[in-house]
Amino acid sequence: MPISGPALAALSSLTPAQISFLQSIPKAELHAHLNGSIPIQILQELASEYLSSTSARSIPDSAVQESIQLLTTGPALDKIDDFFLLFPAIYALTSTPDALQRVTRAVLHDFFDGDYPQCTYLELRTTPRSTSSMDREQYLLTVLDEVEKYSPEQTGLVVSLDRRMSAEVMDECVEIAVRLRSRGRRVLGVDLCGDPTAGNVQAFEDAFRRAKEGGLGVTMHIAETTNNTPEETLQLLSYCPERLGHATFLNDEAISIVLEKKMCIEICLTSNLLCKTVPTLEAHHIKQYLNSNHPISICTDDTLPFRTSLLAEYALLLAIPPLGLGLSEDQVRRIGEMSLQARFR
């Protein structure tokens, strides 16, 4: 996966010994979206096949071509909304079981295979989609078939629930996730994701309650923008998630709850910088959790559009300011340990 921007700057500033240290420490990737982590060469292959086929189109050819070009050169992200515009083409290219199998295999290979695996453990997350070629259960089974080629100590699946889903679809996704887990399939948890301004969070309560009753862990994208109200955040926290994605704009009341409940914060440094939800590393909310010795996990979010890797995200911890946070090796090692402790079982 190509690396650029702040991630590359931090990584390039490290010595070979520092890079070897980062490669050697055990660490978990707990916030990696399948469709945002597909190697660009796989998407280019799928786009070529899509554009040459005679099958019905879900989006115009021009939209696929434009999106692939942007993802190849590196998209310009001026605000978090720009990020979501990249995905209709990816969804169109991964709408069959065969294509979904190929991209899942490629993502897992990218994280695990080679001389220096990116992580010790990975929780891959994805939203089950219903297409003309597969229903939501088949979607999850296709992903699981690839995930389960690796050991349980290496990887598992988190089922993402999009805020734009109807209550009926969200309930269906939870029901499938619980059922598959009860059959011994490696479904570990559920995630709340998608456009952070969409949906009525009060309507999500039943789905997350039933997920917990079914033995699934719960993580939530929360307080990603200034448009997410304190009331909404407190409502989501009342569903008792074990982990929180981003948690960028928590107020003092919410922070107090998070600290008390020891909810692990999934930190995506490059994602926050490029989506401009934080202005600089110096101002990043990771510092308040480091100062409190609160559980955090360093994650990539979406390696393709954000041009990063888990190694590069850890480089942002170790690199000297302003390229990084300037943490000690002992602090970085401890963060890796915390990420492994926060995994879903």
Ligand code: IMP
Contents of the next structure:
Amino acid sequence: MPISGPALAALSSLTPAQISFLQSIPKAELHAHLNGSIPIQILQELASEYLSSTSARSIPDSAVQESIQLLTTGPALDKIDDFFLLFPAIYALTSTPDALQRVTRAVLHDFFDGDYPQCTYLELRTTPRSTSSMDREQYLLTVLDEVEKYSPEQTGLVVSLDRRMSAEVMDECVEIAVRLRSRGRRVLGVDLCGDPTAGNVQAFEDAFRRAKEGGLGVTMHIAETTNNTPEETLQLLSYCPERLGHATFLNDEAISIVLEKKMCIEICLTSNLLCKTVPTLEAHHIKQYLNSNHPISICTDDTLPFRTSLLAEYALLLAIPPLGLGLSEDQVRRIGEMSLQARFR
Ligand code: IMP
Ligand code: ZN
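Just the form predicted on its own so far, so send over the form predicted together with ligand IMP.
Let us now look at the entire complex, which starts with that chain.
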């Protein structure tokens, strides 16, 4: 996967010994979206097959070409909304069981089977989609078949619930997730994701309660933008997630709940910088958690549009400011350990 921007700058500033150190420490990737982590070569292959086929189109070919072009060069994101515009084209290319199987295999290969494994353990997350050639259950089974080719000590699946889903669809996704888990399939948890301003979070209460009753871990993208109100954040926290994605704009009341309940924060440094929800590394909320020794986990979010890797995200911890946070090797090793402790079982 090509790396650029702040991730590349941090990685390039390290010595070979520091890079070896980062490669060697045990660490978990707990926040990686399947369709945001597809190696660009696979997506280009899928795009050329799609454009030369006569299959039904969900979006114009020009939109697919434009998005693949942007993803190839590295999209310029002015704001977080620009990021969500990239997904309709990716979804057009991953809407059959065959394509989904190929991208899942490629993403797992990218994390585990390159020159060195990017992580010790990966929780891959994805949103079950119903398309003209598969329903939501088939979607999850296709992904699980690939995930389960690796050992349970290496990887498992988190089912993402999109804020744009109706309560009925969300309930259906949770019902499938719980049923597959009860049959021994490797579904570990649920996530709340999608356009941070969409949906009414009060309608999601039932879905998260059922997920917990079914033994699933719960993580949520929360307080990702300034448009997320304190009331909404407190409502989501009342569903007792074990982990939180981003958690960028928490007020004092929310922070005290997060600290008290020791909810692990999934930190995605490059994602936050490129989506401009955090202005600089210096201003990043990771600092307050480091100061209070609160559980965090360093994650990539979406390696494709953000042109990063887990190693490069760890490089942002170790690199000297302003390229990185200038943490010591002991601190970075400890962060890796914390990420492994926060995995869902
Ligand atoms: P998928 O769930 O495998 O289809 O991965 C892509 C989806 O993840 C996108 O359509 C978004 O809904 C979601 N996603 C990826 N990154 C973010 C994020 O930073 N915030 C909220 N949702 C995200
Ligand atoms: Zn995310």
